[in-house]
Amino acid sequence: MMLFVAFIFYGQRIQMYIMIREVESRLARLKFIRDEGRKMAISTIKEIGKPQEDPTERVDRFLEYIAIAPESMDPAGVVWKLEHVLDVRDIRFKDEVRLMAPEADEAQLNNLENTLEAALALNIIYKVIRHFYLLGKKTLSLYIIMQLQMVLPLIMREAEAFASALKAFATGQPIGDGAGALVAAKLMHGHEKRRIAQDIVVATVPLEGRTAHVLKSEGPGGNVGKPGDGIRRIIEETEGKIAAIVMVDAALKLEGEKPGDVAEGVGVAIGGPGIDQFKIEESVLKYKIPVNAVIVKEDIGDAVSPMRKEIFDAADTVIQRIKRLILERTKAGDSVIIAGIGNTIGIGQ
């Protein structure tokens, strides 16, 4: 009978504090995440850079960098002011990692600059989980621990998945958001390649009877680059003779859905903050151009980790998939883009 008194009355109260004790539990992990992040970008930094003075001081400032949103009451012309923010905090990062790292090369700074960023990001989410936790245990509100611990099992999944892509950028491996970029390798491998636009290269591919203009971003450095403005500068140049424009990008597979299958779709497959997105949606739509999309689906885990073999050979399985769209698409002699999306770190040209 004092058992159920005590339930009764103090119930909710030893449930919060069983709630507290598992978000202990995950945010002592995700510090040792966050931890073990900077100290991989801070060894990766000395080996590869081979600084002069220590670089720890550095990347602890870099690690606590950040970029605020323009404002958007007025919303015209917004997306040129968040490009123009976006772009002043890239020159920032590779001017700062060039500073860390003065012996490094162009690709090396690339995958250093991915290093750090998923080291900033764990930053993030530790501060963040951290600050909501500290909070709750303050004010002793359940409705706030009881957030935090329902939202935590997938931020500790994003989590993980970060601590992958740091080994992955420090080594330079291909990570599973290239699938779009090694499509792309595969089709231009052979053929001369020019720049045309920041970080992007293009070739031209004769396919199925079709010209091709088949472009990713310029690998093997860790690198997106400004796909929206190499699409819209190839149909400026072609005059807007563009039969059909086929993305190729890595999408989120839904719980029960193989890493590694292949889908169709229209639209700008292509993530972002959406800037490139809306230069891509404002070229075609000036010309009336068809944009099809096929997409390969995979975890987020797998996004950011090192390329799983899964994934690797739904590159064959796109290429296929391209070749029968533009047969049933396009006519002979027609000229088409092909835009492999996504980080092409560890995938040439």
Second form
Amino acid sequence: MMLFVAFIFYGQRIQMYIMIREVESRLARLKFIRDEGRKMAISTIKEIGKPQEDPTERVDRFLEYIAIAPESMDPAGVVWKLEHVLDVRDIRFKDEVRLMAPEADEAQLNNLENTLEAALALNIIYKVIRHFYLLGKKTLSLYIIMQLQMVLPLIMREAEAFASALKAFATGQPIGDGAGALVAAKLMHGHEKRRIAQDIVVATVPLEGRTAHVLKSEGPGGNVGKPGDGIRRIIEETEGKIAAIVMVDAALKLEGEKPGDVAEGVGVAIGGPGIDQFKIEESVLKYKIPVNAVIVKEDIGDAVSPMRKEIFDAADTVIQRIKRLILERTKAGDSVIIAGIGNTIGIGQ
Amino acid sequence: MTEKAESPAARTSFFYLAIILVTLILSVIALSLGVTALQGGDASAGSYALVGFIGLALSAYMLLQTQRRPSRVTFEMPQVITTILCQKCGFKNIRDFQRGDYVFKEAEPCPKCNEKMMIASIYREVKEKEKERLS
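Form predicted together with the partner chain structure, per the form predicted alone context:
Everything in the complex follows now, all chains and molecules, and the chain you saw is the first one.
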């Protein structure tokens, strides 16, 4: 009877303590992952960059970096403002990494930058979760703790994904996000390449009687480049005489779908903050160029961890789809653009 | 990255131990009251016994939880495989990934035809733990 009465009055509090304990144990794991990420970033910098002094302090400073998004009350021109902020951030990151690892070459610098960015993401995840945990504990608010407990399984998945990404970035292994870059690399391999935009290379490849301008970010260092600028430049160079654009990218799958499944559609298949998508949409609209998308499905964990065999094998399926697509949608002698989007870490060309 | 760390959640507080002790004492009292009631032919013996057993089970469970080995977290890294292929004779060399490997990188000469080989693929194989029934 007493137990029953206790449950009536203290049931919610007991439930809250159980939830707090659960959040606490997950937070401990997050801290472990964050600390391991930091340690791995420091040891990789020491190993590759051979710095004169200990990079720990600089790494710790890097892990606290912030980038403030531009004001969007008047949204006209916000894309260019955002691009500028991200460019400045990118230059700052590269300079920092160069100072931390003076012996690293360009590809290694890109890989180290990616490693540090993954460590930074883990640090932010940990600190945000810790903030809400402490806030919930301080205010004894069931609703803060409950929301945290409900969302934590998804957050943990993301954190685990970044943890696998760290190792991949540190050693330069191809990641799932590079599915698009891999397709482009397979198509352009053995053909002459030229740099067309920042960290973007293009090759002119004969394909099924058409001229394909195949572009991807420059590998094997980890980078995504500016495919939006690359596509815009090719369209300008050809004065808009492009019969079709095919964009290949990795896309998040739904639960129940298999990793490495390939799907087709229309539209600009590209992730990120939206700057490249905006640029491509502007360019294709000017010349009314049809844009086709071919996506390789994978989950968030696969996207940032070493590439799965299923995703690697999907590249050949994608190439078959592209060939069929341009045969059906364009005429012999036409020019097409094939853009392999994604992080090209561990993938040459 | 295979280090292990102890989770702070596994520590046992004095407050927690006190709750277990109080529950245990109350359960024992309820059980003894149950036995006395049974001897006296009282109908409430069943209720006392029920409360006593539930309390005993609860405190035993809570005690077991405190004795559980601290949960350990590990960081497992997947095995990544590099396939080196000879374009001429098709000779394949499969080995673990090494730092510096990348797809389309020129590798050592082919042991069969002495032609330069190339890294054809780098991937990890995932063994599905459970069969997907709803695919």
